[in-house]
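As a starting point, one isolated chain is supplied in structure tokens, in the form predicted alone.
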Amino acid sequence: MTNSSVLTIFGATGDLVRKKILPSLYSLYKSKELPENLKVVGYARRDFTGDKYNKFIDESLNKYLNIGTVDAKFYDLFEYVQGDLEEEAGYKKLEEVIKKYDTMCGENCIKLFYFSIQPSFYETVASKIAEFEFNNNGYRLLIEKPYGHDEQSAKNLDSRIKQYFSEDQIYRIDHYLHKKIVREIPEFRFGHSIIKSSWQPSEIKKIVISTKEDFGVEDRGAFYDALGTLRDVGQNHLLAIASLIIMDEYDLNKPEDFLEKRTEALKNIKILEEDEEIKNNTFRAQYEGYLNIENVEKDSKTETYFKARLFSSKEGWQEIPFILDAGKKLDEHKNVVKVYFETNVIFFEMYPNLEICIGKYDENSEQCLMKMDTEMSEHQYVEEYASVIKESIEGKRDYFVCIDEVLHQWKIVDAIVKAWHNNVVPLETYKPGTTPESNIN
């Protein structure tokens, strides 16, 4: 690892850096993962200026790592500059910092900008920075999704970025790429011999990627109202675990080649065009209630589960159905990816367990015989985003998104949520509690 960076975060008070960045970078420190000479610049609107950061990064740290007593030197790896997105006040005080800690760190400092802002903010952002008056080829942008609201909107905010900056310098976050049992999907694919001769389309019949809460949208209204389950959930992390089942075997020396292997995979995952085939391959639901919640439309058709079949054009696994399935509200709470052969099913599971189960099914029960040992984790957001901080200071890019990756997730679910919007798929409604049953199966 680099032994000098900077990392600005924009929108430094926000929930994403309160949940999951301050956890994270407090155990980088805590392993002493994180470079020798890092200084962390939060930029935000609201006044945490003197000591008022330091009371911020107490709650964050005791309500979501349990942490009595944070250890006195993290403060000192941060620097607040209050200022707002879009006026020139705040951009040059901020300049001021880190042009200081640029000229300590040395020629070879990286300066990493992390977007933990709303993305309407992307190319505003960008563009100032751009202006900063000091070296900016250690520049690395860390960008949140969604990264667009459809193919052609992820099009026109690529293009507007890269006025300013080059396809090497984005990193676009999809922190289920980030998760330790999704990262062991190739890893135990290709690294046993048994299973890698198994992983054949000749031998699977389903592949099934379900990402289930028992819980809400609760306080994100206007945000959830605005996607919906498919955008939110199915066109990133649902789709990027599909690449990695189908993937082809990667050279592990070449870590753009794994890259490479999963958009390939993406492209040849058929895009649903015709009436008939999203009518026969989709579903959408709304949970009772939804309407109720502040900043929803009152008529709002937004679904908040959703169920789709897909295929691959790929020769040889063009009739093995992968089902998505995502949602809120629903009977259970878990996280889970099932590979069925003709009699074995593989779990890989995400929540409440992080395991690998190798295990039996039939018509009416699925059953794990065989445990893999993994290690738990007792935060997985805080290893999730500990990983995409760590190798974005190291430059490791193959577990972040390129953007061939994200257009085709858009160009899948695009042709849905256009056949949605014309109600070729009607919008059914479910009790908070139950999983809505569907022909999709």
Ligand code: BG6
Given for the second form:
Amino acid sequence: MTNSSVLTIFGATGDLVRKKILPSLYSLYKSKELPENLKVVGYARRDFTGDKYNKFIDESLNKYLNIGTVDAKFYDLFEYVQGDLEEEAGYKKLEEVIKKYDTMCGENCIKLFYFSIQPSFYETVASKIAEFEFNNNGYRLLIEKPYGHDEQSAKNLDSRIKQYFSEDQIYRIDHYLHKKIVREIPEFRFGHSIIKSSWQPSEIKKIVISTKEDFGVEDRGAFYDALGTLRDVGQNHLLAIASLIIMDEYDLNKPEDFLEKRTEALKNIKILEEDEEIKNNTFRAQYEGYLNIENVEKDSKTETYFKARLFSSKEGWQEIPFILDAGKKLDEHKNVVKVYFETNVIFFEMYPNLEICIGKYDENSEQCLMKMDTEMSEHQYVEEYASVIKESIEGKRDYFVCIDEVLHQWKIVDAIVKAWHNNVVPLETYKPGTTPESNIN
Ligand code: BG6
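Given the form predicted alone above, I would also like to look at the protein as it appears in the form predicted together with this ligand.
What follows is the whole complex; the chain from before opens it.
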């Protein structure tokens, strides 16, 4: 790990910072995994100057890490700058602060800008910081999803950001790629000869990738209503996992090969183009009561649950369905990936348990025979975001998302969304606490 870094967080008083970023920073701090010489500059509109930001840190750590007393030295890592994302004045103050730490930080200092803000501001912030010449090689952008809302908008956003930053300065986050069990998939597939030889299209019958949640949209009405489940988690998390399951073996010593193979796997996923294909292979539904949520359109047709059956067009894989399934207010909270073979099934469970299991199945049941537990962290988000922060500082790009992946993910999803807009697949409803039935299996 580099020993000096300046991490600037835009949106420093937001939810993501409170729930995930601060607890992760603290956990890295306690385990001494942060650069020796680190400064965290928080930037946001609210007046959190003086010791108000320390109070915000306290509240976050109390609530999300159950910490009674925060190690006082932790506060020293922070400096808060009050400013607006669009106004020059704030950036001027920020410039002073960054320059001050930059000088202290020295030559090999890694300077990161974390965009923990609404995606509609990504472009503005990138151009503002470039105006202050914070875009040479020493600077990196850490960007949350969604990157665009379809293929075209992702392309537009990317080309605007690329006026100032190159691809290798952009770290696009998909926090599923920082989950322990997701990381185990390539390791498990390619690291054991017995698994490697069975993990062949001739042996695999079906793949299921599912993230079911028993809670609802909560206070994210406007954000969610504009996206829906397919774009909220299907385009990114679920397709990212799919690529790990069907990708070709990569050269362990070449991180760029890992990215290429993942991208290639996505490229091979067949786009559902014909209405008939979309009708037969996708399903969407909305839970009863969704329309009463604040900032949700009263006649919204946004799905809160979807299921899709996709196929790869790669030779050998064409007949193997992989089923994506996700939603809110369902009967359970469970995230799991299942790979079915002739009579056996391998489960990669991310939630509520953290385990890999080799089991068997028949028409009526599925049974785990041999379980490999992975230590369950009390705070799974802390681990995931600690990995995001650590690896971006280290410049380890292999578990961040490259632009070609994002564009292919959107391409796959756009075709479905377009047909849904034309009502090719009717929107069903379901009762909260149930998972709607569909004929996609
Ligand atoms: C986010 C989505 O990306 O992932 C949320 O915006 C979803 O709607 C969340 O709840 C799921 O992540 P996890 O790690 O809790 O499964």
